[in-house]
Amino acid sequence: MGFWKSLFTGSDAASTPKPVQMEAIPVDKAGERSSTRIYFSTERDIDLYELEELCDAVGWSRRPLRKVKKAIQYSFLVVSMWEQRGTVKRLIGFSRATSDHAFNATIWDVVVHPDYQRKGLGKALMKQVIKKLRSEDISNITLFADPQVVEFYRGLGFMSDPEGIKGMFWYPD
């Protein structure tokens, strides 16, 4: 619960959001250190083809780009994660959230490139999303998770159906 407690208490949770940057020095396959800058952005001007490549890399089904563009446009929050080596930057993570702008938000489309998974970057991406939502005084944060990533979200403090409320879904025939 320490992860969540740090987001809900202290002056940091109520402070005005600032541009977020995170420095990281990953270890390459040869075990040598390579200088790389990892940073987060809330800019919505994302190359949709680059986002599609990221989603392809994790095996997600393709979605019409016009709908992806609309989803980003109407999201309450968009957080992207970038790797920069010299002047070359690459989209390596993405997430977005919808909200009622008062109480509730739902996190969608959390994706981290497979080359960057299991390095703490997915956790860092989620921490940025939650921190931004908390800075907007959103206290009820939900998400939908595929079975293979449920444990990842549990490790961040998410609970399955904490109050016994069963979600319901409607899909067109």
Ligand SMILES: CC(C)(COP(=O)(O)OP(=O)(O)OC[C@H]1O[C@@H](n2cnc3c(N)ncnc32)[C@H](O)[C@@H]1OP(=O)(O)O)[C@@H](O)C(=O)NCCC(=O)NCCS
Contents of the next structure:
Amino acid sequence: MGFWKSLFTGSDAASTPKPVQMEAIPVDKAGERSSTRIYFSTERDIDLYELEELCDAVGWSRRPLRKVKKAIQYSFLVVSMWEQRGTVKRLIGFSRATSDHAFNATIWDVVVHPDYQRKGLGKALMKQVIKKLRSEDISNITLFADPQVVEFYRGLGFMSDPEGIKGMFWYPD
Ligand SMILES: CC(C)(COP(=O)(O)OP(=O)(O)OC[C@H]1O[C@@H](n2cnc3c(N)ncnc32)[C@H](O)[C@@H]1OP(=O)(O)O)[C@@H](O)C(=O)NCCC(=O)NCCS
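Which structure goes with the form predicted together with the ligand, now that we have seen the form predicted alone?
In what comes next, the whole complex appears, and the chain from above leads the way.
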């Protein structure tokens, strides 16, 4: 089991109040101890340029920053994931959810920096989001999955077309 996986399994990583933080002193390949930690935050004062850099890294199309700012401001929940090495912190993951504050929430913009993918961090990020939404008594959690990540979400318990329900879209001409 990889280091980050072992960090997020066992005790429930999503049970700590916000900002959720997990301390770790990993031993690197040379056997030296380095102080690195991964932590989650629900703070919204994210540097938009850093977020844009993260989205660029996974090849997403750029969006006007004033709109991204507004989307974050009006989201019900924002969860960002950070790596801290000494005093340097780096945004390595992001997700947000919109909601009617009662029944429904929809998760958007789930992203993990390519350098940190396939280490269990996307799963940990999603668990944080789901845990937080459940703690707000939201029971209907939806998202729109790109085709290549359907299995990632399925592994977290999401179903495609439950009972034949189809997501439908309307776009301007
Ligand atoms: C999708 C994404 C968030 C996954 O993050 P990640 O940190 O690589 O995922 P994890 O390492 O936590 O993977 C959790 C599980 O899902 C699996 N998985 C991860 N990405 C997958 C993919 N693209 N397809 C199928 N399975 C995938 C992993 O193998 C792992 O399985 P396991 O629990 O059986 O070991 C990340 O690949 C990403 O940011 N992609 C680009 C942006 C994107 O497409 N976002 C989704 C928009 S809808």
